[in-house]
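Given as structure tokens, the chain that follows is alone and in the form predicted on its own.
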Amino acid sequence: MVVIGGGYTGLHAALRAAERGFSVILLEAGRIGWGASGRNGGQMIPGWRKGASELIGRYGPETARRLFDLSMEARALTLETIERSAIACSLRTSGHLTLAAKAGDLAGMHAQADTLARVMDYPHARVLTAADARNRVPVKGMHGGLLDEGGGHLHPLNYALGLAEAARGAGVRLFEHSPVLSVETTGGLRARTQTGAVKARFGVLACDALLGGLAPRIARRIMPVANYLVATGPLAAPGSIIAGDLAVSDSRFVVNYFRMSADGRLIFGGGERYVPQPPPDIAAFGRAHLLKLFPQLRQAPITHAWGGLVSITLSRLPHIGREGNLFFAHGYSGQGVLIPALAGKVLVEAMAGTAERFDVLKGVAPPEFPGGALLRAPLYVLGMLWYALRDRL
């Protein structure tokens, strides 16, 4: 088997395949974790980007419950892999808090908590009052929040590097700096690089937002978007910024998200950027958005700033499927820390002849972006501008 991409999805698929006895080669264009897996905010948010009520409305209670159970398995698989492989990634299972940016968001949060408990048998989410939320995260203008005790956070790059070591220990051969130039699926699978080619019975395409032109038909269902983060220097009293070491985001369409690092730095992501080029000064860009929520940190230095691309889909559910013996999973739309553990396992199950769970995920494949490769980006930008305006109003 050949795996293309050294992020969470590719590494989980490679590890699961090796454990099943497959001979596995993994090809990564850059370094392990070079894409979103090493650059994300490290937030572990249970479930899917669509809430339980939305899943029921779209797919009915039976399929929605099945999807939710799969997302809970993703969480369990992630934690199990970290423990079993002794991955040192600053894991915290202290919870995830979504702050209500508008008063009207609270009604949806109450409905979400009720549906999770009543339909999904998940009693671990509850709504906080504005005062309680403010005691945990002193951000002005928030109207409460939804606390999910199943959430948490981790160091994203260290997690990817630990997965790579686990895969290598299971017998996977990993090749960094080996960009795949083409994938042929006729007459067997063949992945060609500048220096050679890998022939295999099965393949996994796990490139996410960095898929480029490698598989144009598959790429039409995902949209690469920019993601920028900053980190402050270690804070004297990190618990006064985020109590209980929670992972936190807000309910804006253009989401702000933040957490504390193991050494007490505030790691903050958010803001609007609608062109592929990064801002001239990522630190200044991120700092401006950080100070809107935390003006008390005006004197705190920004010591690190970084960015990269993640992929989203129109439905905000991942695109998981196959073309012949080439399997793929991407488009996690902000849920890319926990779900890849499930995706990698399910892809390998399908290769081994058990496709029931794979078919469930394949059955919720998102539609293609309108306008094709040429127009999807400008149409997406127009939509983002509209929703960003709604956030402000």
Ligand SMILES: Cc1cc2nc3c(=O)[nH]c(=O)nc-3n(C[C@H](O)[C@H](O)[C@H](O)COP(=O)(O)OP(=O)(O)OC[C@H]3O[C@@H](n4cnc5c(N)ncnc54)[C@H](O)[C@@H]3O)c2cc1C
The other form holds:
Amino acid sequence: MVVIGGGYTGLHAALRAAERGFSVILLEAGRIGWGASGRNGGQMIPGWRKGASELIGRYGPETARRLFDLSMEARALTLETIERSAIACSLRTSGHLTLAAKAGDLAGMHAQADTLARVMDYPHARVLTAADARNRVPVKGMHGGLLDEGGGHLHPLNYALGLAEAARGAGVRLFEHSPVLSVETTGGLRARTQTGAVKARFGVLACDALLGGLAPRIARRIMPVANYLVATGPLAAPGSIIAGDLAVSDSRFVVNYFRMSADGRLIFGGGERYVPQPPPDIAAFGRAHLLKLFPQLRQAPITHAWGGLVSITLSRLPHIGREGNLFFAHGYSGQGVLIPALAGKVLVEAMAGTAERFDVLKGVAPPEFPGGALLRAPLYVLGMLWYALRDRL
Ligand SMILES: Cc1cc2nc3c(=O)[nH]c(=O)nc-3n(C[C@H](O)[C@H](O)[C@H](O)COP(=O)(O)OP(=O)(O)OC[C@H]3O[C@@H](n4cnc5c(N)ncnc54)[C@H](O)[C@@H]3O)c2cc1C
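Would you mind generating the form predicted together with the ligand now that we have the form predicted on its own?
And the full complex, kicking off with our chain again.
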């Protein structure tokens, strides 16, 4: 089997396949974790990017329950893999808090907690009052929040590197700096690089937002959106910024998300850009968003600033499927720390002949973005700008 892409999806698929006795080669264009897996905010948010109530509205209670259970399995698999392979990634299962940026968001949060408890048998999410939320995260102007005790955070790159070690240990042959230039699917599967080719019975495309040029037809269902993060220097009293070591985000469409690192830095993501060029000064761009929520950190130095591409789908559920023996999973829409463990597992299950769970996920594949190759990006940008404007209004 050949896996293209060395992020969480490719690494989990490779690890699972090797454990099932497949002979596996993984080809990574850059270094392991070079894509979103090495750059993300490290927030472990249980569930899908769409909440339980929305899943029920869109797919009906039975499929919604099935999807929710799969997302819980993703969380369990992630934690189990970290433990089993002793991955040192500063794992914290301290919970995830979504702050309500608008008073109107609270009603949705109550409905969400209620649906989770009643329909999904998930009693671990509850709504916090504005005062309770402010006691945990002293941000002005928030109206309360939804605390999910199943959430948490980790060090994203160390998680990817640990997965790579585990995969190597299971017999996967990993090749970095090996961009795949083309994949042929007729007459057996063949992945070509500059200097050679890998022939295999099965393949996995795990390139996420960077898939475009390699498989344009499959990539029509995802849209890369750039997102940026900053890290402060270690803070004297990290517990006064986030109590209980929670992972935190807010309910804005252009979401702010933040957590503490193991050495007491605030890792803060916020502000998206819909143009391919990064802001001229990423640190200044990120800091401006950070200071809107935490003006008390005006004196804190920004020591690191970086960005990455999030792949978004129209339904905000991932695009998981196959074309012949070429399998793929991508488009986690900003919630791709936990789900790839499940994606890797179900892809390999399907290769091994058990496609029941794969079919559930394939069955909710997102639609293509409208507008074709030329117009889909501008049309999408217009839509996103409209929602971002609503945030501001
Ligand atoms: C800035 C940012 C913040 C985020 N924050 C969070 C968060 O806090 N919580 C959360 O749940 N999710 C978050 N996400 C999303 C999450 O990081 C991703 O969904 C997840 O990492 C996707 O993993 P992946 O393995 O599918 O893709 P990636 O990690 O992007 O891996 C794809 C790999 O494929 C390689 N590749 C591409 N083309 C080729 C080729 N032709 N040949 C060989 N290799 C190739 C790339 O180099 C890359 O390493 C964030 C994403 C970003 C960008």
